[in-house]
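One chain is shown next in structure tokens, namely the form predicted alone.
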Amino acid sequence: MKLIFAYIRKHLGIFLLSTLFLTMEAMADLLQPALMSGIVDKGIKNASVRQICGYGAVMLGIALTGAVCAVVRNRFASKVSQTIGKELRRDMYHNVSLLSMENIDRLRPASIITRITNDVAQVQEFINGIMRIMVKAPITCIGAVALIMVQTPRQAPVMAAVLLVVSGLVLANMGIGYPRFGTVQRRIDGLNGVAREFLSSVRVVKAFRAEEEETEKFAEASLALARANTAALRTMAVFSPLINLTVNFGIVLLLWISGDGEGREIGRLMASVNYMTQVLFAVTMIANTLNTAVRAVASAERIKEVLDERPAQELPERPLRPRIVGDIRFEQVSFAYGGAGKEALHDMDIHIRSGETIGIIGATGSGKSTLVNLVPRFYDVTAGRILIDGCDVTQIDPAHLRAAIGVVPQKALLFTGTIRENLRWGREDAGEEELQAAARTACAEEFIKGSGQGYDTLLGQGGVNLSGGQKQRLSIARALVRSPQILILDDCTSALDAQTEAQVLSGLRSAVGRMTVLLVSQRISTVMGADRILCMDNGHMEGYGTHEELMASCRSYQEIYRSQIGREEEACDG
């Protein structure tokens, strides 16, 4: 709740102004039964048309005033709640953008999306409810009770008993509902996770005809959410009728008490019944708003977890900004992912000289991608250290470090927008000639020019209107636009045919100059031409040297060569 009120304080002026109009609206509602009582007990009883018209005119004027206040209050309430929702989403998104990969792995992307969308919506609804109902309902309730006691003092014990019982029911409702609504939000996380996984891999699902299995997974997640919602809503299903019953029972007692001593003053009795009805309405609104509050508090805690999350990677007090030329040293580097019981890398001791092209090969899961992800400091080592040009990467300004590194990931990631806009992710101020040169080096220029609108061709989300090979070549071109000192190619030519891959690698060799290149691949033909090759297995370094040296000394490399090249040679000889 502290988080919610912290954001409300930023807009305290409008909030208080809205509360003022809300109070005026509540007072207008409270005056109506009293004026109606005057019409009945004075105007009708005395057969005075003048009094009836006078009271009626005052009631109409107060009603119009209340309506104007309600309109103004609604406008303020909508503005504040929507503004706070915008600020929460903005602050969460900004904080997430600063987190390290370790933080995001722990929070989980599906859960982050739920918190930015659904949880913020819960908080917005609560803030809107505060400004529309939560303040008005207590004023109405207290005012109505006070007026009943003033007009009919004999009914004070009934009102006190009704309020005591209702307060107990409302508190019990909150205590039971709070943990259940927290469970609802977690079930929404699960549902979003299943949907996100399906939509991101829909082609694979269709290729393996696994639609029924995925539908069943979604149905299970949806059922879990439905059960959690049912358990939470049962709280309202039990307590709301009990609250209504208590207040209605109070109305019956009020009429019974008024029957003998105060029956002659029909107007006062009507006013008291109207006030009891207002009490019932106010209590119901308070109960509903408190249910919303329970959900909002549960959501606010989840939002606060994201806002309070701090990057797992510590930034140096005085970050270094050295001139990066690409000399890389791994000194007894070990690494394990958070929550994993096994190290992904163990005791890696490697020196990569500036300007070298290093091929990295090994079986799936051998730690190749993990190794190169440590260079731009996507993760921090758990033991040892990594030096770039003699500086520990943990002491270098991350923005300065990553500005000198071009990364082409395993999965080609493109964004909605034109080809030109995607290429300029490499460098925003890149000129047209630089974009074209990078596209030529990546063998992407031909299909770009043949795409109709050239560099202005619009790409769908994730580059859905391109083939896998085209997306990979654009990803390579994007990294080259940056003109980095270190280029990381993480198995980024897997979707290319052998001839296109050879052309891309040839273009890279002629374009990299003094650039240090880390070339990860599953294909031995891709890394054979590298200056040196790192052969990995199960997180360990099995060999490090030229192709000829590894063929002579590294058994794992020999097995990879025989499995890929040896069979082809045997087939040719046959």
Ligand code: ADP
Given for the second form:
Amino acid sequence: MKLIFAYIRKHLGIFLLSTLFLTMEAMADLLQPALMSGIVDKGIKNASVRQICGYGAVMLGIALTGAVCAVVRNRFASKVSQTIGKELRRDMYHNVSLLSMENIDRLRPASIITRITNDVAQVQEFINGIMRIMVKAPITCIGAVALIMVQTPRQAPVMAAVLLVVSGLVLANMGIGYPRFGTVQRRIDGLNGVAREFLSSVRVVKAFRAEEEETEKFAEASLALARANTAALRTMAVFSPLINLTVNFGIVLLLWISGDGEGREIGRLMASVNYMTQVLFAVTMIANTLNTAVRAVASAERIKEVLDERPAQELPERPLRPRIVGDIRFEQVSFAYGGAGKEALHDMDIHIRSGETIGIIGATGSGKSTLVNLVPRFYDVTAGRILIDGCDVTQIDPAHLRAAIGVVPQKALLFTGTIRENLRWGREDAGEEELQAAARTACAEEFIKGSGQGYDTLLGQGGVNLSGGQKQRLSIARALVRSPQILILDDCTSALDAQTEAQVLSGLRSAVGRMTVLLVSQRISTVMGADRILCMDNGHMEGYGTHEELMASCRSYQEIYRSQIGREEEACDG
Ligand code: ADP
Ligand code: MG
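Form predicted in complex with ligand ADP, following the form predicted alone:
And the full complex, kicking off with our chain again.
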């Protein structure tokens, strides 16, 4: 709630203006029955056309004023709620962009998406709601009760009793509804998670003919959401009719009381019933708004979690911006992912000199990606430290650090846009020639030129219209555009044929000059030519040295060699 009001406060001017119009609107509504009773009790009774017309004209004028107020107030209300929605989304998005991978792992991307879209919509609806009823409902209730008391004092107790019962019902409704709407939002998260997983890996799902399983998972999540929704709406279904019933019962009581009174005036009776209906309407509005309030509070809490999430990484107070040459030192580095009991890296001690190309090899899950992700500080070490040119990475300005590092992730991620735009992610102000040089080194030039509009060719989301190898080459080119001092290639030549791969690697070696390259691969042929090779197994360093040294001393390396190359040689011999 605090959060919602903090955002409303920013638009207090319009908000108050809108309440002013709302008040006038409520007054206009209240005056109508009183005037009507005038027409009936005075005009019709006295058969005076002049009086009838007079009252009629005033009624019309007031109705018009009310209508104008309603239109203006509506515009303000939607403006405020839309603006607040926009601000909430912007602030959440901004905060998420500051978070480290650890935070994102914890919040889960699917949940972040639901919070930015659905939860914000709930809050918006609530704000719109309070701007529709906030002052109007109380004014209508109090005004109607007051007018009934003035016009027909005998009916006041009935009115009070009805209001009391109805208030009780509204409160009970809120108490029961609150936790249920929280569940609904969590179920929406679940559904989004399943849908996201399915849609982002639709090819794999189809390849493994797992559509049925995935559909089933989706159906399950969908059913869970439906159940939660039903449970939440059931509370409303029970309480809305109860509230209606109470008020209608009150009307009957009113009629009955006035029925046996003497000197009854039909006009006043009509007005009373009319006021009673207005009260009913106001109370229903309050109940509805309180329902959206319950949802909005649940949603606001979830929004707040995103807004309050602080980056898991502490930034240095006085960030250093050293000249980065590319000398990297791992000192007794251990690392465990948040929530994982087992260490993904254990006691790594390595020195990588600037300008060296280091091959990193090991089975899947041996910790290769984890190791290289520590260098640009995507994650922070759990123990030990990493020095770049003698400077602890945690002390370096992250933007400065990352500007010196080109990362080609294991999964080539391209974005919707042209090839040129994608390459410029490497460096915004890169010139045309730099883009072309990078593309040439990455062996991407040929297919870029061959594809329709060259560098202006549009890529779909995630680069769906490219082959795996083309995506990999583009993402290598993108990293090269930055002309980094340190280049991280995380198993990103896996989809290239051996010849193209060799071409890319030799191109890198000649084009880059003195760049430190971390070359992760599962193929021994890829890393064999590196200056030194790091052999990983299960988070441990098994060996570190040249190909010859490792062949002589490292059992794991020998095994990999035998399994990948030895057999081919044997096959050739035989
Ligand atoms: P490799 O790149 O050598 O295949 P990784 O570095 O990706 O291996 O993974 C090393 C270990 O860390 C694996 O056991 C993997 O399950 C685990 N791991 C990788 N990423 C995460 C993550 N984001 N959260 C938790 N555990 C992870
Ligand atoms: Mg990996």
